[in-house]
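Below, in structure tokens: the form predicted on its own, a single chain.
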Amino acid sequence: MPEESILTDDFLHELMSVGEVDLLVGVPTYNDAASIGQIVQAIRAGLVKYFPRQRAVIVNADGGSQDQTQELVRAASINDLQQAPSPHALRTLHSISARYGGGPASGRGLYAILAAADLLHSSACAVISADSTNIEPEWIAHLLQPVCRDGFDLVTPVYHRHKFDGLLLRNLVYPMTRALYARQVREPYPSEFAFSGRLATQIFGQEGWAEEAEQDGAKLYLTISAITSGFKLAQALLGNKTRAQSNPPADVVDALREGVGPLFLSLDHYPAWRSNAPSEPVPIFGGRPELTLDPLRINRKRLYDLFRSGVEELAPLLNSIVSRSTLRELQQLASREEQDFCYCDELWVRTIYEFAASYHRAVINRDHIIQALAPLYRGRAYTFLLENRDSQGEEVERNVEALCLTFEKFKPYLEDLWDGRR
């Protein structure tokens, strides 16, 4: 989508009324009146407390909300010294809200924020999700200080999580991204992150980025672009990650579309994945993330049953996606009793790499490939839950690390598939 169709005249007018800034915090929204007030107030408090002298703006890129989202954002402006909660605070903290063109989409919202950062010549920027109802003012400092103080170009978050949160992230998105692009970024598809003005300008001017903004994986592409372009990366501990009190989501296909489809597609856009360099750690500011172990009820049997029925029902489809030997192993696995079931690391990695290669070749409709992955992911999630049922945090981390190393070990297998040697 061309820049001018995302940055509407009203959006440009709002930006021009602000002028150049030092810091920009972007919040993409769509009908988020229930949460946006507390989020913007936390952002405002963080800017005033930790960056009192910098010129700052909160930019709400709205996808066309029909509630009071935009009004609540605008109400957060500080227009004079008397309003500021600190005598050392900046005189003006702009808080603007404007609709971008093209309708609600996370990629368009991010593109609008990148464009705003570029136009306002912001030296450091952060993006906060409208879903982050547990945000604290300290998040703003944790995200922006590594950019402002230490010269990092992209700061992604890490969180304290429950050991069974983020199953898709830990079993696929993180280890595969790490293996492909050789950086140990724990949240490559971040909800909250910060970036330098240098990176904003680079990404905003990158050929094809406007088209990528139309995809669900724009935040993942931002991370991969920063890695492959040699920008300086860091991670920041933001504290607890709010989790839904529920089983793994019923809409697992949507989660795969948003996180895994773009990751598969990235292999076509970023040839740097062909490098055989080992993965490198990325520094973490603010401490190490920890796993919480409080009891959590999850219906493991349902995952097991959906795996078995999915392998049986989708066998003709899977036959066009994975190798004969992999399909045979999956069918053997589906025949096992629950107590003997184990979707091991090696089989899982070979499965994912075969799916990625078939996605590249578009052997069938690509969305059908993603849908066919859903029951297999459920089987892998079942194994992860079972293996770590009684594990402490350190053991869970060791198991995730072992999976990451397996993804790295079998990367040549993906290259062989890609080049038609298998």
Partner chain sequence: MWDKFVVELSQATQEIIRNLAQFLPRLLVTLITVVIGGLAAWVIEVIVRSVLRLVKFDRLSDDAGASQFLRRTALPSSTELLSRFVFWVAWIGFILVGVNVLGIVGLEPHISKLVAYLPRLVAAVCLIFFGLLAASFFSRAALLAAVNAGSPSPKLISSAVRTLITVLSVSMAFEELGLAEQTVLIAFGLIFGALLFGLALAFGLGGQELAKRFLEARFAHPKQREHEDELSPL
Second form
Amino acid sequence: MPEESILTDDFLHELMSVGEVDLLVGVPTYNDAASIGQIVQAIRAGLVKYFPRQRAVIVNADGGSQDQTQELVRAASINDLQQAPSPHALRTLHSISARYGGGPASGRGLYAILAAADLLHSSACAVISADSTNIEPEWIAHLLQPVCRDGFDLVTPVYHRHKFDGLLLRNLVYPMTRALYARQVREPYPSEFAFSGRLATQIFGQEGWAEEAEQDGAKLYLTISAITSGFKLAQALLGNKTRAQSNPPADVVDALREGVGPLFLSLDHYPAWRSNAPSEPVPIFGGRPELTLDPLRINRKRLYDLFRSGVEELAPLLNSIVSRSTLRELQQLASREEQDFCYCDELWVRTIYEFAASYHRAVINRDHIIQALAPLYRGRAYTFLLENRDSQGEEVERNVEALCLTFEKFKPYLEDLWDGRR
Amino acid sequence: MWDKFVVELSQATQEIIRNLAQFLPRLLVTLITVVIGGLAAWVIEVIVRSVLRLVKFDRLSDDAGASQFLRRTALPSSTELLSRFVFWVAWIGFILVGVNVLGIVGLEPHISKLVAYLPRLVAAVCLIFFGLLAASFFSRAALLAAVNAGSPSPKLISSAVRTLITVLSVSMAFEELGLAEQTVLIAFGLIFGALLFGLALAFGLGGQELAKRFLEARFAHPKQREHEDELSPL
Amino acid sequence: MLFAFGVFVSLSQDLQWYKDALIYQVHVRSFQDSSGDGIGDFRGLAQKLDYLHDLGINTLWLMPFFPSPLRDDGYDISDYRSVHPSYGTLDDFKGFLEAAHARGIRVIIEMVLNHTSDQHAWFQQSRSSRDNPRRDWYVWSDTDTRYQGTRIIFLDTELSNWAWDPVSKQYYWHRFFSHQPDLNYDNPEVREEMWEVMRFWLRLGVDGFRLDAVPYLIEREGTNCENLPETHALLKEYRARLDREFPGKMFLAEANQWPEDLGPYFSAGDEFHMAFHFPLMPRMFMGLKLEDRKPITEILQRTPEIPQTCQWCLFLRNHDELTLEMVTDMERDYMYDEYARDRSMRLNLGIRRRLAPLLDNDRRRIELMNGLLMSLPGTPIIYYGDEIGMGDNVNLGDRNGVRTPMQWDGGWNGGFSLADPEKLYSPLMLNPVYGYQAVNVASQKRFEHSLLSWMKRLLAVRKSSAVFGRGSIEFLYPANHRVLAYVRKWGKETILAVNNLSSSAQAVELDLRAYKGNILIEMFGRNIFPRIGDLPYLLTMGPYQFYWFRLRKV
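Now show me the form predicted in complex with its partner chain, since the one above was the form predicted on its own.
The complete assembly is shown below, putting the previous chain first.
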């Protein structure tokens, strides 16, 4: 356990007055005053509208915001005290806010929410990101209903996205997670999701979760834990995916650290990835996600340039990570002209698997391995953009599906690398 | 004459025997010291090895890239290497003490000097070892950062970092040993100065653009940052 | 004979006696049969006055006992100036009234102003021909399309508010059953006659009237014909006459309306003395089921201030169904699902059940609900039989399931009557849980921990302070929403009531800094609790537990 308990005395005190609930909606925050008010309002509206009879609570786990985040959450409480009586709500709807211990970290926030869900015996729990300014009250229903009504244990979201949004997700995280853990979860790192009390209790009770909470990939581990422990998974269509305007676009290296690092690391923790079951689809509630196709101005040239210079400059480093033949192919690729550049599926999958194996063996510092992946990811992103420049939604989906199948096909290759047979 | 010879001889023989009788216990002590010293050194080695294993020293040197280097040169792991080194230093120390017991005239001051020198030697070796580790780690970190930031000459930055740290650690080691202090200091000063001058020049002349971008990224509003990721990767 | 016991208690001279009243609602028919005909009567009721005095109540509310064809439990009156023969004679009534007053018990009777029975001589004359002088005493029309905006109250039995009279070939207006034609209060003769009826009873000595169905007295086209200004004007006129001729007598309004619509019935203290708080009652049950104080605090916040001389009447159950008219659709669905899953328990927009079965015969919940009834601001009403936890019989039609005979002991007919059981006006409760052999006064009197004994203690504690009837209320809002806490204040007295609405133990921290330095004295055991300091006052409460504390500065 970390020195300071994630669940502070204050937090426990707030939970005590809420008591047992049926539904819990958690919102981890850190300096989110700009969006939090709107988000809590939407959650409230959703709970009152779709779950009027259930005992519900909104739990804001704050990382120590300096702005008004916590005050705004508390002010949004439908309490008989602060607000004019709401004609719709049957019950008191608490919204509590408390700081978790140990300083801001998304994993700690999630851990605190899991702990709250476990302590309050909530049968269903949703987590909403403080970034999701376009949240609708319906999201709450879509996320929680599969848990409450249909007995699912984890509901991950799907969104309508732009066809070029979430490139890392579609080129690496989704296909690889799918290949490894045999479930077709579109968003293994959900920013909004729901889970059952059963799952919360199991995860919270697991040894070592407190340490994993210290790391970035807590959400991924939640997904993988749910898969590998045989919980029932579902997906829910929420709407469009946008991020809060205040956040600058994520840096590629940070995104890799957050997204790929934990995925690679999960291979060490979850031996279940070695099973050879074919991947199973996960039911989607609320309709099918669609890709939007508005034209976008993207600096493709830069992606290409960074790939080329990366392969050239990092050759000695890459040599210790990937196999000699892969490096040779990468170098050939780097010498190609922009227009006939193609970082094809197979080479990409082999690169990733070799990176994963090297990450496992920690041939060099693991963070350096992740950083070394950045130029290669840019090359892949460039290919993806080129390939799907004029594609319609369905075609893009087909390409992603093909990549997934390649990942699945090459899984034995990863196992060979893992066991040192190559 | 013969008698005198016999007397002399017997006297000499007696002297030798006496000396031998005097020397033999010392030799025995020396031998025992060496053997016990060997045992003690072995114990120390075991202790050091388990301590290093406990603190996951291998992992540390993995991170620094030293393991890879050692593997390539067919050397044992860094834990093994360090504990063996400690063993030898300790044993040599004991041997020297043992030799001292022999009481060979003229050897004593040298030996005591050598014994006094040993800890500094260990320190110097450690300095160089960790210095090299650090140099390798930081140069790689610089290389990756530079490549991912799209800087014009990542290799230059990386090797500058490596050289700087290596030179620093080597000069510290020399200083520790007390060898050619002046020379090393001057050499270090020269190299460091040259590097900084070079960097200054590079920033001033060739790297205007880079410096501008760096400063912009550092101080300007984040929205003005030129970034390839108008697309969110996740 | 009654006086032989020497219980002479004079009635208090306070004009606002109704504020301290503890009302017991009873039907003469159901309480005690002295004649052996299977129907309760006034002589029987008089015999049981000692029981009521012993229980601790000080006011009786009698349901209609007038001559009537009894098609609506007596609310269809066929003669306003007499007593139904089954219940005795007018002299029997006078004797009963005298005996009650001798015990300090006041008597409130029903006055059904809105309608009569179709058997009443007035209606018989009115319908006999279109030019009968009493024709205009009722509301007649050639069409059934007038007053279209008016809702139908008895949804389960009536299709229209108009009924066709085949004799005089016109429609007549009725808000309730079709055999209850509405009187026409636009006719001054009707107004005068009804006041004369009231004077008749007031002169006999009754202490007040529960005026039935007052929102519906007058009809106007283009309105929903409820709460009309003309109706209020009429009621104010009656009140003025009452105050002039019979000071100290009281009007209680039966108006099933939202609290904000009830304001006009109190007006400036010149219309009704008391009115039922209908919306509160279902919300008390809802709060208990939800384990959440919100429904209760919310409705009391919505309740307007009433003039100083006026008072709310609170009740848990009464002779009607537990009405769900004054709740939202969502709340009604919830109440049905939680309290009347069986459709046969529902009637109109309500639930026809008694208190004990509604609360699953859970003693803790029954106690908590009675505790709330006694400590929330208003005058409480106990429905007969609920003080011993009587059950109901949903197999009897309409609301008869909650009007079965009072269960006095485990003997013949439960001690209610010496008649053959087949002759009783209603079958007795017989099941092993609620039957008269299990639930009766005699057996509960013998045990100190019976519900009856507990109710006596509750009433005694309630009577020990005028705060409950007269004080202000201020809610505390502890973070734990399962706990309903409020402070009642009147004069120098302050009482804190804390109620745990949940089925599990709860901890609650009360912000009592305003009362710093006081000690708490628990009112049932008179035990001292720690002094209030600067820190939140921590109380732990068992399931459905409630505390009443008197605050004392020491």
